[in-house]
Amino acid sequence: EEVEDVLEPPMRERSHIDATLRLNEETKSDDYSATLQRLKKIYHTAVRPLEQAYKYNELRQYEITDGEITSKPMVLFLGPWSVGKSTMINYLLELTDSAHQLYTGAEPTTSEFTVIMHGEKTRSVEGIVMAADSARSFSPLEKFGQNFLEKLVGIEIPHKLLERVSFVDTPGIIENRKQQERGYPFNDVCQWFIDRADLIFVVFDPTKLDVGLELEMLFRQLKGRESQIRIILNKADSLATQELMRVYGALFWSLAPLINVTEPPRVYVSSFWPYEYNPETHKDLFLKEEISLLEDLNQVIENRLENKIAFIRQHAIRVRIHALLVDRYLQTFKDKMTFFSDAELVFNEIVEDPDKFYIFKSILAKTNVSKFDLPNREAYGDFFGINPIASFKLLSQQCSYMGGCLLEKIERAITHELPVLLESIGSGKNPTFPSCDTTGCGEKPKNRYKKN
């Protein structure tokens, strides 16, 4: 019996999880759904037409689906193998020692990307089914091939927390493993989930802080997403206090070259599993750290609508900048062409040295664009290699009598419709959208079909 007590320590009390995450409170699903429907309408009427006209998806390899707009917030778990990622998910969802718990162990156990989401009953969903279902947000994953879809699995569980958020458990990073051994582009798949995650937990085990090539690559992929990153030093009660302080310092020393930001990500130090903390450790501190992390998670859930609107607005800004750049390339090409010019030579000269023709500088000078939002110049060499410049129209020609101008519509969405929709969340009022005619939206093409 004494051996059993050592192997199976008593469970900790977990009422603080329900209280912090407000799992017993009812959610206003009607208001949530109505706002998402308005957001979808703005995207389809104001953003997507310009996105398609200038083939933005071929520049960024990023396509927004209806399932992505209406999906719940996503929490992504990353980190080396056997650091407690799956154990932490089991703990949060009360799956520990149940028939449906995620596999855990000292050896690498998670070889799949596992999406844990809400369902009326507990069941598994194969990756090929998830990718084929247009109502979900995972259909773009088909581009990574059938080998990857075999490593993608969904688990539906009827849990209150999953009504508000979805979790993604990832294969542990194993250093010195070649990408080819996985059978699919691991880093590209990670990037897909990183781009869509509302919160990213990077989990470490204090007894093994190896920072190798695959982890370095992962942190390079996290550039620009520092505000979503939370670093977790898990299994903290397995070390004495002095040793834990040394490990904490070593972790920052190892990660400092990889996280080049003024304010480093928040670090949580605790043991995220259901069992009692080891005796003679800082139990109160670990519990406070756990509650702080839960508050962080709850903030993401509470702000899910605001984050969705901000995400679509950010995407719209990038689409607008891309359209303005393509328009400037095209206008410059038309200005430089003469009757005797070789079209290919003329355009290659513009693409190879856009600064000579003030392509990017003219965008900054004449439009409300930040230099920090401009895309990579080199990317347009590849973009126009696939999409001939002659296949595009000038923005001034992207107008119709009934629909108006595409640029004017996306600018109205950026400056008015999306901010008004965001404001309506806090006030509880239905949004009313002012017109660009009264306030102006920046640089607008003239509608050839509209009478003055």
Contents of the next structure:
Protein chains: 2
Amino acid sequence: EEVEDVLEPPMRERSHIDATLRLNEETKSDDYSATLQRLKKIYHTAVRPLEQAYKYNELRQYEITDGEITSKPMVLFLGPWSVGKSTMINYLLELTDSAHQLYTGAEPTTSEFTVIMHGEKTRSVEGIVMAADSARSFSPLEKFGQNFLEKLVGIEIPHKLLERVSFVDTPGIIENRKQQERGYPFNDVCQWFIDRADLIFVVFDPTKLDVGLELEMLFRQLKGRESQIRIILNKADSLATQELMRVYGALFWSLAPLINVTEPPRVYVSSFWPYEYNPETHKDLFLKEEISLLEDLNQVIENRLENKIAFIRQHAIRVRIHALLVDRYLQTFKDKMTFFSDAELVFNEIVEDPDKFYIFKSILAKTNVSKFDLPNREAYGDFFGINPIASFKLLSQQCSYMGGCLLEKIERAITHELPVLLESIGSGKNPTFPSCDTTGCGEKPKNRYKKN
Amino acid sequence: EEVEDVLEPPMRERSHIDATLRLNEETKSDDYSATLQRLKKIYHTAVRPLEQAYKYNELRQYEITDGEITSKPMVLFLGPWSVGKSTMINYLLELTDSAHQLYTGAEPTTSEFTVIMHGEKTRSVEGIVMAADSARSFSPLEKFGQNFLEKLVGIEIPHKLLERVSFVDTPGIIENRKQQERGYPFNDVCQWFIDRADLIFVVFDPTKLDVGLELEMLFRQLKGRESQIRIILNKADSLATQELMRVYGALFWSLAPLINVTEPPRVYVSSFWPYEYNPETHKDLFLKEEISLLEDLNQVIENRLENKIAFIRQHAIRVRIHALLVDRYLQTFKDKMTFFSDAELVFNEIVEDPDKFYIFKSILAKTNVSKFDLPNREAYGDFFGINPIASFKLLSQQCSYMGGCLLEKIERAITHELPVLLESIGSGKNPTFPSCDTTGCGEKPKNRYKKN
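Let's see the other form, the form predicted in complex with a further copy of the same chain, since the form predicted on its own is already up.
Okay, now the whole complex, with that chain kicking things off.
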């Protein structure tokens, strides 16, 4: 299969990729989809009803589609232009020099958000088609407008790795370019992908390391997702070792003020392309680093169910808190209203100073809620502006003879059903399955990167 | 000369040390001492008189002894305990396993400030002796007390490298130790050496990288001396390359908040001891890094005269500004005094709010003074508390028929004599002698590390 070409260096051996990612082992798709079906059921019976009853989506603009529950882990590639993001994807998916390779080059070549996913045969899918198909988990992207959908492309490829993960290639960041030139909200789109990515590769080219304003902006957007970030110092074999060390140090130096965590990020130093490394360089290190990165990727694949369950559970925790808050607003409103009161005046007073009525404090005190999970109070001003308080019912009235109470159902999902589901896959796999520390299933944010 | 010992690894070849440091070339000591004599003369005739007339030493506690003018460049070794500072000095000076080697070990072994300097034969000099000898440039250390002098040791060794530089070994920093346990002001002593060092090696051990409060304190003391700092990640061959890279990155990550400059510091990754590197490690890199560090050291040796002249010139600039300020205080005082005024009340008013009388502004406006070189105004409150304003004479009265005016003399030294002296050695050496950019001879601080 190797391409004979005098202009290009010989290809590297790539069996370590298949081995590390276990691409030749069959995935236990039965267990996998059974668990996802169960997860979908819990979501629809225990979380969704409360979400709808208290219009959670209007607060967070974060809706969970079935496509999102069943979707594969997403690996997002970010970074300046021409650092080798598309080249890396081509390499991992054996697309280099094929008819369907992502276009690469020394100038900014990727102007689209490109979702690379599994398909029976290679074909591309237009953005408007992807957004229309709710099973694909990209339907929420429609809100960024038709201009953006023209910059969204899907590519289906029958590669084994894509049975396990999807890749998202992004336009390289160009310093000193104006936002409006793009015709769509680039940063908002990035944020959407960042919020959903299971792994975020931020790629750099050591020969043109330039941390400017656009990149600073990007790292502001990455805040809170530090444990998903992996930095890649690509094309590492294009520098002599001493020079590479300087650049490697300078990269940490530049990133330290941008990533506000105590522990340094994991930086992989390697050259992610199919060709032999430059002979005069530290080839051993680069191969080891590539394998370490693949192991990291494999971890995300192995833990995809755990992560998905933890994700739904975290969402459920937020929905419950929201419901408790709206209930408290409503109860306070009802308590304050007399026959002669002006409903609007009374409620405005509550919304403008919720602390006066202990709205948030009471939630913290009465239930097992972490203060880190409370939404900010300003958001509720807007929320009740759109959704009149009178349109909601108290939690105590959200019960039915057959179905029980919505609050009890979501609490049971959080404390019992989802943990049991998590345990079931843990025991089926191996004894050292990730604890709540790593999947973040606890209510308190346990981010090991948190500054203390 | 190699030691045969089954317990220790074989010795490394060390010809690169002699070659890089040009230890086998004779130093042109005639030119060297002639220039220093000329510098001493300029200092004594043009700077010293003004210094004394306006008691500059009482403001800055910074007196320049003849010993300091003629002293060799000083290389200061700082860092946590047991990182290999003494081992590195033993290595560079071929003391390893000799009778006079610095004591090294896995526990904190260096409890003294050890000055290693040239001598005709190997012998040690006690701290009280060093402090008493004004030709040695360490006499100002007496002010740190007798307890400290017991912790100050000199070692004279007839090594060629010590004809060019002196080394200062320091007690390793121990986190969580109380200042008073030492019995002398450790930080003040460190600061004294830091202020005078031509090169500051901050050494780290990659197997126990721990940046704690004591080290944070150290880097606060290093502020303003960023261009003298070189970080050394020592014992680099005790880790596998991937692990070393992690530690190397973590070091930059930890130092970034402590060193407030845009450019990362130069970090040398190597293993500074006489034995062969661990065979499984990146030996090429370590040797290259060692040579780079030696080149750095050689630069300091080559530029020692330039640096010394620049140092005296900077001092002269400060003395001149001080004299101008005292003169202005005095002039303002005289202008405000009437026959009926209370001298103390009048002067207190000036000292308490010098801006009201444009003391500092007038200095900036009338003469070619950079605002970065102005001392802080609070210091003058204390200064005039000890030195009554009436004890000074106006600058216009500091003139004599034969000697001219003190102000004119120092200004001539700053603008003419010292630059000419600098040029004379530059032309004698090679055409690319360091410009004012690197020696800092300009009045504006041109620190390339400055955050902008």
